[in-house]
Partner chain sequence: MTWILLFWEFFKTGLFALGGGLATIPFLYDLIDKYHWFTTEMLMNMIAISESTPGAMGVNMATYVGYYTTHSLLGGVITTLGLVLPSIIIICIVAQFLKKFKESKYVQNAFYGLRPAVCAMIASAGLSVFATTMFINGDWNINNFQYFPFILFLIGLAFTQRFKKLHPIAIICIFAICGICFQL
Amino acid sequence: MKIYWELIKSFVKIGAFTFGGGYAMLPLLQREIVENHHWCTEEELMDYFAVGQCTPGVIAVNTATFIGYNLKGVLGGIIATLAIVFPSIVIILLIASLLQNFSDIAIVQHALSGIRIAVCVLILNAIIKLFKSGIKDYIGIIIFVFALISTYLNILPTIAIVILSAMAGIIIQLLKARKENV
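For the sequence shown above, give one chain's structure in the form predicted alone.
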């Protein structure tokens, strides 16, 4: 029963303090899930996040569901999902009731601009950490550049980039294994 309360506390905290969407939650996820609780490794978190990004729905919710499911099965997935969305529901209801009345005030507009900048910094920090732990050789750099260019120029849908990158990783590992056996 203790693990369920830990899931609730952790994902409510992540949900309450994540502003700016799924990418902005990466530093909090890493600290809470990997460093504090050791529920998964950084590599596993990257895998959950990648799958969460290319499946339908919100990245944060999908990632929480995967982590909860990995820990405690279906019930863990349901609890983690509900815990991560609960703060957002409460916050959105409060903001929606107040923002309409105050959205024209300059200080509110400036505060929102500042929040957007802080979210960009959080996303950049997450990218740097993921890059350091995810790119291990020159093949990884090639896949990274391909994915970056494809995403930036909107050449391929995200799911196609993920699938092609996965296929490249599989083929490269198979070729390495074949080369070692020869």
The other form holds:
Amino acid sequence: MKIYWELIKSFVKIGAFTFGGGYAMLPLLQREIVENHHWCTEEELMDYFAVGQCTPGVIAVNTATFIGYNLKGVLGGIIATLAIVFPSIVIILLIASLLQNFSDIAIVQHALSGIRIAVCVLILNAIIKLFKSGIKDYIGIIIFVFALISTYLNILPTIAIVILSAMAGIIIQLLKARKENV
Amino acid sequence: MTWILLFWEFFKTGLFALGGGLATIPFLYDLIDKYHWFTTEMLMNMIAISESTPGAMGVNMATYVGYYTTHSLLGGVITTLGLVLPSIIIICIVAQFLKKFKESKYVQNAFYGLRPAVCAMIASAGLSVFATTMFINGDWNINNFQYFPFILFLIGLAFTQRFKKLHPIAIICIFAICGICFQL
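Let's see the other form, the form predicted in complex with its partner chain, since the form predicted alone is already up.
Entire complex below, previous chain first.
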């Protein structure tokens, strides 16, 4: 029972403090899921993100379902998902019913400008950690550079990058294995 | 009837919107023509609010649309549940599949290629946030560079490296207060 409660607490926290889309929740996931609770490793977290990318739906929700499922099966997945959307529901309903011009309020805009800087800092730290655990050789660096350019400049849709890099991983490892056998 | 339609429309959005929160926006535009539940202007306002509140943007949008359309709290809950239900079903199936084939060489090699790509996608999202924060129009034009946020960014980096135990939530709160104090 206790683990469900921990799951709820962690994902409510993550849902309440994710500013700026699914990727911005990564630093929070690293801290809560990997470092505090050891529910998965840094590599597994990246795998969940990868799967969350190429399955339909909101990435943050997909990742939450994934972590919950791996921990406690279907019920875990449902609980983690409901926990991560709970703060959104409460906050949006409050704003929608009370403050329709919420995003025009000066103090909100100032706070958000500050938070954006925090998100830059947190994402950079998160990427450094991911880079260390996810990229092991020069092939990894090549894939990283290729994916970064094509994502940032919108050359390829995300799904194409996901499929291409997964195929690249399989083919390169096959070639490597063949080389070793010869 | 509106309730079932709302649930159904958001279920479809959750099922077909590939690539996160922003991908749900075209689906919402379609709803305008189809049902006249809200106007384009209202949708723009909802997008602005969803971006400036915590949580996944797609979820925020769903809650807002549900509330606005039905004028009841339950409406917001129903649309959100509709949006996440496909995720729960699909991810549970995929996760079970992956668990089964975890030892498979193909799955492992696919992830070997995927990890750098995921890292790059997050880096790309980081670059976008960085550009909009440090440059007035977010365009990497050196004439639009803002020194003050950049200095705060450097201080933040040094601070997080020095105090590694500090929770990301604490850092977000500190910077929100900084933003208010310095009128960023």
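Source: prediction; values computed, not measured. What we label the rigid core is the largest C-alpha set whose atoms superpose within 1.5 Å from one form to the other. Residue numbers count along the first chain shown, from 1.
> So with the core overlaid, does the Cα of K129 end up 2 Å or more away between these two forms?
The answer is yes; the displacement is at least 2 Å.
> Would you say T41 moves between these two forms, meaning its CA shifts by 2 Å or more once the core is fitted?
It does not reach a 2 Å shift.
> Would you say L75 moves its Cα by 2 Å or more between these two forms, aligning on the core?
No, because once the rigid core is superposed, the C-alpha of L75 moves less than 2 Å between these two forms.
> Once both forms sit on the same core, give the Cα displacement of I155 between these two forms in angstrom.
Comparing the two forms, I155 shifts 2.9 Å at C-alpha.
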